[in-house]
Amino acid sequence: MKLKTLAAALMITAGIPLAAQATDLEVTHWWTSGGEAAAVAEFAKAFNAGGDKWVDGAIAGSGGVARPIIISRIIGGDPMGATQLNHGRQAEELVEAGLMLDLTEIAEAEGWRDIVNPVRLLDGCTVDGKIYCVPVNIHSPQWLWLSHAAYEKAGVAVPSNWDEFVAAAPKLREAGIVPLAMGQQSWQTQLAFDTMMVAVGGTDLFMSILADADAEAAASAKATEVFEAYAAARELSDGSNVQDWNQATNMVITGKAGGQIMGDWAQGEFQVANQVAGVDYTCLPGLGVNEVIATGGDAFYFPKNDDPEITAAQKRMASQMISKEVQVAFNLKKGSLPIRGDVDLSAANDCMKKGLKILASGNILPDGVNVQSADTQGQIQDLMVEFWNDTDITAADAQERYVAIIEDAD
């Protein structure tokens, strides 16, 4: 079935009116790497095939760069038609100010609560019982990506867990390979810290700190082990002189680095480079120590406007994004897991299948953006990037500052 015919069938099935005329909708997002661009193009194709026009408003840089721009435009009265944000607390003030479109009617008509898995992703879009965003994927940060070429050059076996990764690092150095690729954006260093907390400290420690803001847990001996492991890991990244996460991923792809701690969105970069999971690279959820994934991800919000045609187009886009066909097409390119459990993922690669298996087992955690405020997240990110780049800061110093942040977390 041609894409345009398919999109029309989807909207008729969902009870959503087809576009009476093409409506332009500006969509802001921060998906600009090769893999991300290939994925977001699937959304654009589906929207355009339905008779509307996707006007791409990509913002170069990370979410930390894009979010203030997005929020400033919405507050300043220059809203886009749709925008990427992370579901959770990032948009709650915009929702409370009445600036976001209520999607409850369409969500109930299409049974989103019955198809979104885990349902907490939809809860992250819900404020006072009303739904304000459409979750589009499940992204987990707890992965270690390993280059087969790098380990072959170093003459050592590809590690199967974090301890083996650390043990192999000297051989990589001897071969002129950076053991651990790491970009210089603060969210990357926080991601690595949280991932190591789950692997080294365990899920109970992670949840006590993340969900309960338990300062005593943050000051515990188990947490000290995490900070000491993190301090040791930063030495492995010496020589990783890149800024963006996808540049660090490229070091793994090209064999210049042994591995990278990064979310499952890294898969998109390996796919664009025509690398095959299990052949050219290995992925270890939970660093191969604790196979668990956090169910964070991305969602799209639709700022309110006074034009009924734009509002209708916004609802059509929301419906398309959560449809079976678009969910499969988008997530296979993105490397993330679909938010629907009723789709055909026979084309998934080995890494995605690992994630799906963990998701089915229920060994999942919430993501930090779902439970911590943007202010708390920002403070932790600032601390972690400073700790990672300043070797004069000891593990004990960093832990003391971290405990203070958790004590005041909101």
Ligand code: GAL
The other form holds:
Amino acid sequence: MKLKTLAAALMITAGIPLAAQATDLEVTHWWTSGGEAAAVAEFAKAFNAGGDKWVDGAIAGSGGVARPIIISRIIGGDPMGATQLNHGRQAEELVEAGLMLDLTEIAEAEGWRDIVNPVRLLDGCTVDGKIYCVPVNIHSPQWLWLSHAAYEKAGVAVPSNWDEFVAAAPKLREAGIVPLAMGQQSWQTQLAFDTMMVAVGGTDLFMSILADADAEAAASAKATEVFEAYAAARELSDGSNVQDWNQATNMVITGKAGGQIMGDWAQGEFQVANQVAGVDYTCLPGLGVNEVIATGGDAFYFPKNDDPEITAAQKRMASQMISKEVQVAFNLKKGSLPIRGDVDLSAANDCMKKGLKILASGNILPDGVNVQSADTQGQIQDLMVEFWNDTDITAADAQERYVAIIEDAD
Ligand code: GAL
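Just the form predicted on its own so far, so send over the form predicted in complex with ligand GAL.
The complete assembly is shown below, putting the previous chain first.
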């Protein structure tokens, strides 16, 4: 063994951080809410514990704000050390342009293909047989979050599905509570729409439209039902004047709103507020109508860098993010499910258990971002936010415009 290697081995055994490992990596992400910040701190803690330095590059405002900044920095020659993106098509062009680090060697050495569950998360990181990202969680958007305090105040039982939610709304109004909290950003209105599509319209309809871009399905009577339910939801959100998703979650936490349709990252907010699932709030996957989850989520990409020390640090970070300990610590705070099944989840709360049960049952969907291009997503988001804010647009108008987008989807 060479002297340097021997010294390094001794230092590792003694738990002393290696001087050669002290590399600073700037990490960009859009995790700025209370729950998100608590979760991302787990990644930073693990990286720093190895002797490197996590330089936090949080970008406030949501993925819609952060993604273009992240992408333009990479294209413009000012790459960060690592960045969050949703795996799938968001990084497609960056990978094709040869700007992202190929992680295949480390993925093979650590057997990621055997570890990652469902393996399609790794497929979302794979381009031409090579792996360009590390999946860190499974997030599903299709949840309804309900405030027990709000229903108690209104004197009605906490709903167990969307129909009950709609039926209970007048009582909430009487008690001065907004039935449905909704942040006014376009991705949130789209998330609610897609969730209603799978809950009210059913899995087949969702798959035909989102995965197969079937315009006839988008124009069908079943899809009309979805648009009508969506228009009804618009009315239920009257009085919800917040922008960010976590402000809307806060309305639920504080009992100012009955519920919110939001991804399971909302759980992180309830946790930070010390609320307990099943006691202070209830979560209903698939709006309690169709208990299904999508296995989308977040992944980290590492822009290529000429400096071999940076490349080595990037690989260390990737390897840590997928390690058992970090997977548990991060996902318990994030509200997401871990991407590996071989970890100890005895600390999982009620909502995480519901998600794990659905995952095990196999009732899972492809995530919208995995199959639709960023352009198609953008058009749908624009339509949904316009519809939400302009009550002159009827459900029928919105459906007609939606069909046209699906006809041209790529
Ligand atoms: C999603 C991301 C989640 C969550 C959410 C709200 O794009 O996958 O991890 O952070 O945005 O910020």
